[in-house]
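Only one chain is shown below, in structure tokens, and it's the form predicted on its own.
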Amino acid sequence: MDQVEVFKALSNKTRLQILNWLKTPAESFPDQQNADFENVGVCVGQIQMKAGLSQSTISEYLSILQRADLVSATRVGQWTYYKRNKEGVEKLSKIINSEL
């Protein structure tokens, strides 16, 4: 885990909101067809609608979070779904507790 990349990813308010929403997706998003929140994640379109930003901006934000190992992506047909990467978030917690 590249600490600089992780903290860069967390330096944006919307990216922090996305991580927070993905922590409790059933509470943060309406039900979705074709995929459940726990196993597959949340469709990019739902994240985009909630954030109120363009699809390209949300895709870039999610890509940054994925490179930082904080979210994981799953493709189902033409759709991409994202969920929090629990292991990545736990690594971040350990870094904060042990090194900062």
Contents of the next structure:
Number of protein chains: 2
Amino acid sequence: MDQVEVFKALSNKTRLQILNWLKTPAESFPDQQNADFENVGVCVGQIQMKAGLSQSTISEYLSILQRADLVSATRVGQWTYYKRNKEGVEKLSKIINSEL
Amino acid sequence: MDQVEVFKALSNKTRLQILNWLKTPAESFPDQQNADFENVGVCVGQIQMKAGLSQSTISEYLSILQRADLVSATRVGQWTYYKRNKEGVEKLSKIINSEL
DNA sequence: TTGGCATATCGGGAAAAGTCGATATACATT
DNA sequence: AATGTATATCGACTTTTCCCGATATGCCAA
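Could you please show the structure of the form predicted together with the DNA, as a counterpart to the form predicted on its own just displayed?
Time for the whole complex; same chain goes first.
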């Protein structure tokens, strides 16, 4: 894992917010109450609406977070669901505690 | 504390290295064996030599780390000694564990 | 198979970061 | 006072990031 890439992914207010929303999706996205999105995640459109930036920007932000192993994506039909990647966040936490 | 500013400070290979060096200065700077720099820190020149970038760049990098509360500085005569800021790093660790 | 959504990718303009050499400042020594 | 040394700041240039609109792709329904 490239540590710099992870910190770059976190160097943006909106991306930090997204990660924070995905930590507690039920609270952050109360409108979407159909699926068990605790397991699948939240689709791009919901995140985009809440963030208030353009669709292309949010799509790119999510792939930046994914490349940093901070979220994972699942495609279902025409939707892509993103969820927090526990392992990646824990790895980051360990790096900070052991190296910084 | 501005979280984005902290992550930006960490979004650079050299700055990450510096922080890592300052975690164990005795091992990272074996040449400088006079003072108790465990308490005071390491002067800019030593860090610059080890990093291999220009003096102005390292000076700026150190002030970026300082603004992010990751290091602290002490001026002694014509030298400025930088050391790791335990509190700042711990605060960062807590943010990651509670918000991301 | 055509049209409509959801998402991804592309191209670009503006702003910020990376990095340098030159210069300024501040302290120490003679 | 003059010189030397350590660090900080400035100005400039290049590279990267931010964020958009436009377009492409992939999937679904009629």
